[in-house]
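First, one chain by itself in C-alpha cells, the form predicted alone.
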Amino acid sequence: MNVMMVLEMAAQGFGDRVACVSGEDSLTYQELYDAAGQVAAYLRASDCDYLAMLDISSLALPIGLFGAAWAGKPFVPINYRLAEDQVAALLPRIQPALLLTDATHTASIPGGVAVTPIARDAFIDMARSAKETVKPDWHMDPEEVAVLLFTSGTTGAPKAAVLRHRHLVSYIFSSVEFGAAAEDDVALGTVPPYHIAGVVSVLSSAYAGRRVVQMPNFSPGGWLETARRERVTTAFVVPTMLAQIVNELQRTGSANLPRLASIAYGGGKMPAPVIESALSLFPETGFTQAYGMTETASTITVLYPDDHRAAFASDDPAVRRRLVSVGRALPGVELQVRDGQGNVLPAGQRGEVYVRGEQVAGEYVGKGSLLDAEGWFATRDAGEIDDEGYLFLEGRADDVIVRGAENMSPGEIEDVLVRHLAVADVCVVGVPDTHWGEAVAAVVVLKPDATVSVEELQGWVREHLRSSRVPQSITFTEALPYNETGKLLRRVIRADLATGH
C-alpha cells in the first residue's frame, strides 16, 4: 500500500480531468501525477528525511503530499498560524527536512537546524519541469510513514501523530467509491493543510475524480460567492464556519446554491440550532456529520443526509436527538464505550469512547503505539451509544465535571443553554469549589441586541435539567476561544475564570 496508488488510479482513469484549482492556476490529474514524480526525484536526490509544509493551501499541497509518498519521505504539514517560537520548537523534531513555505515564514527557522526552505512558487515550478512521465517506482510497504501531523497541543506540547500508508489507504478504500464523481462535480476546500481533513480531502477527491477549488482564507461571504461562481457541488466545513455561513444567510437572504448537493462538517461540536437553521436554509442540500481524529486517519463515524432529514422532521424526541449525534461507525470500524475501570458499557450509558479498525493508527513519535493488546484506541472523548448504534459525544473525557459524587457532562448543559433565544454560544466548565469539589460555571455569548439575566438562564437550565446542573456562575463575553479548526479551547476559559477575566 502507498497513497500514490490513489493518484496513479486517478491519472489512469481520468487523467485529463482538472484535479485542483488555486486562483487562476490548475492541474489535471495527469499533470499532478507527473509533478509528483518530479518532486519524488528531487527529494531522493536531496539530503532531507522529511518534506514539511508551512503554508496555506495551494497547488503545492497535493504535489507535496503525493511527491513525498512517491519518494518514501513523510509529509509534515505544520500550522502556519503558529507563532515563530512555536514553529522554531517543532522544526528540530523533523530535521533534516525540506520546508515548503513562503517568505514570511523563513524567519521561523532557527539557526543550526537542518531545515532548508523552498518557496511555494519555486517548488511548483520545479514540480512542473518534468519532461516526461516517470515510471512508478514507489515502495509498497504499508508500514512506511506517510504523514506526520502535530496535534493542536491544547493540553501540552504538540505530539507528532504517525499515519502510515495502510491507515490512509484503508480509510480511502473503505469510504470512497473510485471514480464516483461526475466530470462537473466540484469540491470547495477550506480546511487547512495541517488538519487531517485537509490531508484526506486531497486523497478522497483524487480517488473520486473530483475537482477541488482551494479557498485558503475563509469568510462566510467569500465562501458563498466562491460556491456560486465555481458551481460547487460539495464542501467540507467545521461547525464554526457553518455557523458563520448561517448567520450571513440569515442577514442577506437565500443561499441561491442549486448545485450544492452536499455539505459535510466535523472537527468540533455542532450546536443543534445551527444545524437546524442550515437544514432550513439549504433544503435541497444533503448534510453529513463526520467524526474522527488525526489518530484515526480521519472519519470513523458518519451521520448521513437521510439521518439528518429524518431527525429534523421527527416529533419523536429519541429520533430528533440524533440530529446532534455524530452518527454510526463506518464499515470496518468498531466502537465501544468504557467506564473508568475499562469495562464495556451497555447502550445509553456514558463513558470514554474506544475505537478499533484498520485505519486506526493511535501512534506518536517517541511514544509508540497507544493501542491496547486487542487493537483498541482510547479517543479521550466522552460519550454514549444509543440502542441503534448512534454515537453521542459530550466533550473530552477530562472535561467531565465532578460535583460531589456526581459526574456531569458540560455538553448536556451547553445543549440546553444554547436553545435559549438569547444565547448564541456557550461553554460550560468545572471550577474549584470548597464544598462540592467542583462547581458548574458557564460563559455565554449573546445574540446581537439580545439581553437576558443570569437568573433567567439559571432558571432555564433548572426547568430542563436537574437543579445540580444549574450553573453556579454565568459570565457574559463577546466571543469564545476556538482554535482554527473549530475546537473550543476550554482550558482558556478555565484560566480566564480562575484569574477573574
Contents of the next structure:
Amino acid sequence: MNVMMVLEMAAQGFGDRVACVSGEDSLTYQELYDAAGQVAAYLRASDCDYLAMLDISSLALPIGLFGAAWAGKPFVPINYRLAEDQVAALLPRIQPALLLTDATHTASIPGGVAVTPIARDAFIDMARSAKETVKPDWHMDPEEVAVLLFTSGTTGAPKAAVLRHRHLVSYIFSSVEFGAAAEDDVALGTVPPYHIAGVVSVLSSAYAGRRVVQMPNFSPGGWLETARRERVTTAFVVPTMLAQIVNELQRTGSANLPRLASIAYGGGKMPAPVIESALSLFPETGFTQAYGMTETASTITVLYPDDHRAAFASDDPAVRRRLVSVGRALPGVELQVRDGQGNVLPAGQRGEVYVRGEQVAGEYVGKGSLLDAEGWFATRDAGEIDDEGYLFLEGRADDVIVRGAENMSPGEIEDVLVRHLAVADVCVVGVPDTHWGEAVAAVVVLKPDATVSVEELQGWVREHLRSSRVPQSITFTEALPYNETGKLLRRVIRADLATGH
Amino acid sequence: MNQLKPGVRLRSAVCDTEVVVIAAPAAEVTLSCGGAPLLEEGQEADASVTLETGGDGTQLGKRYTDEDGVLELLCVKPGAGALAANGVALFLKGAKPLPSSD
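Other form of same protein, the form predicted in complex with the partner chain, not the form predicted alone:
What follows is the entire complex, opening with the chain shown before.
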C-alpha cells in the first residue's frame, strides 16, 4: 500500500478534473500525478531523508505530500506559526531534509543542521517541469512511513506522530467512495497543512474526485465571499471558525450560499449555541461532525447530517443531546470506554475513550507503538457512549476535576454555563483547594453589552446540576486562549488562575 | 495457492486489471482474472494463457468480494477480465456513499 495509489486512481479515473486551486493557479489530477513523479525523482536524487513543509497551503501541499510518498520519504508539515526557536528545535529531529518554505522562514534554519531550503515557487516550478508521465515505481510496503506530524505540544514538548502508508490508505478506503464527488463539487480548504485534517483532506478529495479551493488565511468574511465566488459545495471548519462565521452572519444577514450542501467540522468541542445558530443560518446545509486525532489518521467517529437534524428537531432530551455528541464509530473502527482500572464500562458510564482499527497508528518517533496487546489506543479523552453508540466527549481525561471523592468533567459544567443568555464562551478548570483537593473555577466571556453577576451564574449551575458542580469562583475575561486550530488552552487558564490574573 | 496479505498489489496476466488486497481470509486462496492466475510484482505471465471472455470486466475504484464477505479486492486499474477466487466468480460490493467528513 502507498498513498500514491489514491492519486494514481484519481489520475486514471478523472485526470482532467481540477484537483486544486490556489489563487490564480490550479492543477488537474493528471498534472498533480506528473508533478508528484517529478518531485519523487528530485528527492531520490538528493541526499534528503525527509520532505518537510514550513509554509501555508499552496499547490506545493498536494504535490509535496504525494511526491514524498512516491519517493518513499516521510512528509513532515511543520506549524508555520511557531516561533523561530521552536522551529529550530524541531529541525534537528528530521535531518537531512529538504525544507519547502518561504523567504521569511529560511533565516530560522539553525547552523549545522542538514536542512536544505527550497522556496515555494521554485518547488512548484520544478515539480511542474515534468515532460512525461513517469511509470509508477513507488514502494508498496505498507509499513513505510508516509507522514510525520508534530503534535501541538499543548502538554509538553511536541511529539512526532508516525503515520504509515497503511494507516492513511485504510482510512481513505474505508471512509471514502472512489469518484463519489460530482463534476461540479468544490471543497473549501481552510485547515493548515500541519493539521491532520489538512493532510487527510488532500487524500480524501483526490479519492472522491473533488476540486479543492485553498484558503490559507481564514477570516469569516473572506470565507463567505470565497464560498460564494467559487460556488463551494462542501467545507471543513474548526469550531472557532464556525463561531466566527455565525457571528458574521448574525451581523450581516443571510448566508446566501444555496450551493453549500455540506459543512463538516471537528478538531475541538463545538458549543451547542454555535451549532444551533448554524443550523438555523444554513437551513439547507448538511452538517457533519468528525472526531479524530493525529494518532488515528484523523476521523474515527462521525455525526451525520441526519443525526444533526433529528436531534435539533427532537423534544426527547436523550435525542436532543446528540447534537453535542461526536457521533458513531466509522465502519472498521471500534470504541470502548474504560475506567481507571482498565475495566470496560457499559453504555452511559463515563471513563476514558479507547479506539481500535486499521487506521489507528498510536505511535511516536522514539517511543514506539502505544497500542496495547489487543491493538487498543488510549485517546486520553474522557467520555461516554449512549445505548445507540453515540459518543459524548467530556474533555481530556487529564482535565477531570476531582473535588473531594467526586470526579466531574469540565464539559458538563461548561455546557450548562454556555446556555446562559449572557455567556458567549466559558472554560471550567480545577484549581487547588485546601479543603476539597480541587475546586471548580470558571472563566467566562460575556456577550457584547451583557451583564450578569457571579451569584446569578452560580445559581444557574445549581438549577441544572448537582451543587458540587457549582463553580466556587467565577472570573470574567475578554477572550479565552485558543491555539490557531481551535484547541482551548486549559493549561494557560490554569496558570493564569494560579497567578491571580 | 497463496496466503494473501492485505496491501499486496496483484495484476492480471491477460488484461489490464490490477487489484489491491483489502481484506483476506486466513486460508490459502487462488485468485484469477480472466481465467488466469493473478500475478504478484516480478512474476511473469505464462505465455500460454489467454483471456477468458464473459462477465463485465473490472471497474476502477470498485470493491470485489466473495460469498462469505471475508475476501475484498479493490480494483486500482480496470480491465476486461472477471475476478474469481478458487474458480468462483467474485461480485461487486455495494457502494456506501458517506458525506465527506474532512
